[in-house]
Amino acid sequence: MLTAKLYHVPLSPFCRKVRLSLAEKKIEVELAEERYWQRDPDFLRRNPAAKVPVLRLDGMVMGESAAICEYLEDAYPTPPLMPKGAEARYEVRRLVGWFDDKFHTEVTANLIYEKVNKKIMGAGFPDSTKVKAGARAIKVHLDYMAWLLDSRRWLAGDVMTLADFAAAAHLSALDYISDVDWNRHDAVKDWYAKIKSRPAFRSILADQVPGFPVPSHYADLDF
């Protein structure tokens, strides 16, 4: 069986997106937690950008989650996480960019980074202004997801794609700290229930971060 090694941080949505892609394609992966902020020389040789994820696979060492996921799609096309057709593929890439850029900047960085990363890194206390901004912004993004799902089975269309994994990677990390209001939109909750129940999600639902207890609903498929 093909084996990969992923240098990651458990609540990083970018790492989770790669983990979901690997699991969906049934590529066994060894996880190595990397404290990238400590700038270990060995890690910097793997990725001078000092960022996770970093994936070792096929004799290659790869950084940047979007590029990694595109590589996995090209090298291991079954099962596909990108649809056929230029227009459909554009929509997937647009939404991956939406979550990894706009959602990350407005929500994840203001909640996960402030509440969790600062404590782990010993970088001080959460900035309450940023936390409040993230709590406001996530409502707008959940509304947008509900609008998309009003006319689609999945976020980018009628089949599950990398766009769904990008969104689920961010939301699952936020759900670990109970920052997602699943009662705001039934459509979004139903979408997450579908993707959460996939075998690819099992390792993510087993994550535990020292100092941050797992919420009782986190791994519950009937949350």
The other form holds:
Number of protein chains: 2
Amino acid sequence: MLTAKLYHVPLSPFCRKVRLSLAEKKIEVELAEERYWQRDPDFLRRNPAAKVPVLRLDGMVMGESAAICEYLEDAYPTPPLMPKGAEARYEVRRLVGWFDDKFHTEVTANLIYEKVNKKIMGAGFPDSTKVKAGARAIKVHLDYMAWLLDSRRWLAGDVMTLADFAAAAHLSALDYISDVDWNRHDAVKDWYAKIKSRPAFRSILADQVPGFPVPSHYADLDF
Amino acid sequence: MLTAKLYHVPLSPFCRKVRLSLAEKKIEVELAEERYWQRDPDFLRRNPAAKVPVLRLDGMVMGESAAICEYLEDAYPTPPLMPKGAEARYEVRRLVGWFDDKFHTEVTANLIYEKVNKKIMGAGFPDSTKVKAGARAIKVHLDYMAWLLDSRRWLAGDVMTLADFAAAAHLSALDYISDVDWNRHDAVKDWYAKIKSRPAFRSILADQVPGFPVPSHYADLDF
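Follow the form predicted on its own with the form predicted together with another copy of the chain, if you could.
Everything in the complex follows now, all chains and molecules, and the chain you saw is the first one.
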């Protein structure tokens, strides 16, 4: 049998969300870094959309992180990362969309893509207007998370779900470049401490990006 | 009981996908046009993401078209718009993502947003570079659809699914501004003729956008 394999880049929030789901469900997977922007022909054959993550699993080659995570939930339902009721499932998917669409555009793209991806890809210097916009936007999003966590144990309700992994995927990548103010809200810091201490998080906390030294708080469970 | 209500704009592919799902599942809904870019305070209270569609149904107020369509599938499973097996469901979600992400960025945003939305919002003239890029990209996407339909009756397999509605939502909006070359592939034209003749499509074929006269082929089932 072929080993499961995930083509990824370390700080991609979409790859991190898939890595967290795989690890939580104890699906062993070999990681392969993929410099997707170089559009290697072999990689393009695996995924014509030329994006990561790409997951080889169960004889399939899958792209699109949202579709991959739903597949993992359908094919490997234990432990569940989605609740049972239609309304609760809606709330999880709404929040996954919130982080992967709105948070991604307003925060992740403005901070990580400007500061890290551009350097790695040789695409020039960070645009300071975008970096400032990202630094402003993350505050609003942390406030929104604190508001949710004021009445819930986890982001989408009282159990941990894919919504928490989606959020933690973005925030952990931003934490690698020290762009998260954990002192802004105790509720958000406590939530991140809980999720960060899960075994599923270990691989992510061991990531290293050449040219970007790991800050000491990044892998510290007592940050 | 409150009537179900959908806040939408007529040519939004995300709204059209939700309208098609609602109609196919025979869920009656009142349509309300929402000029979301004017950021009306009442609308922002319903959806802090300030986007359409927003659906009021079952005592909830829902945003994010992907999460809404999954909710409709969970809460109103008949008739199904998702197949049963995990692999088949993955393929549907992959294609929904393909159209709502890649096709949207490369085609819909470059054509509809430039030609229609900018005029309606008073945001200036179409950027001809973008319009040309969109006109080039749609050809590649139509070729990809023809390739899929060469071995399948519908886009994701042998039954009609949400993937067909996602694709038809984008293409029908583009057809309103006569930007789809239906003669490029018989397979794509036949697919669109099949989906266009469904009762669920009627409301979409009756849409009218002030300032943009309906072309004669738009609502014609024998186009």
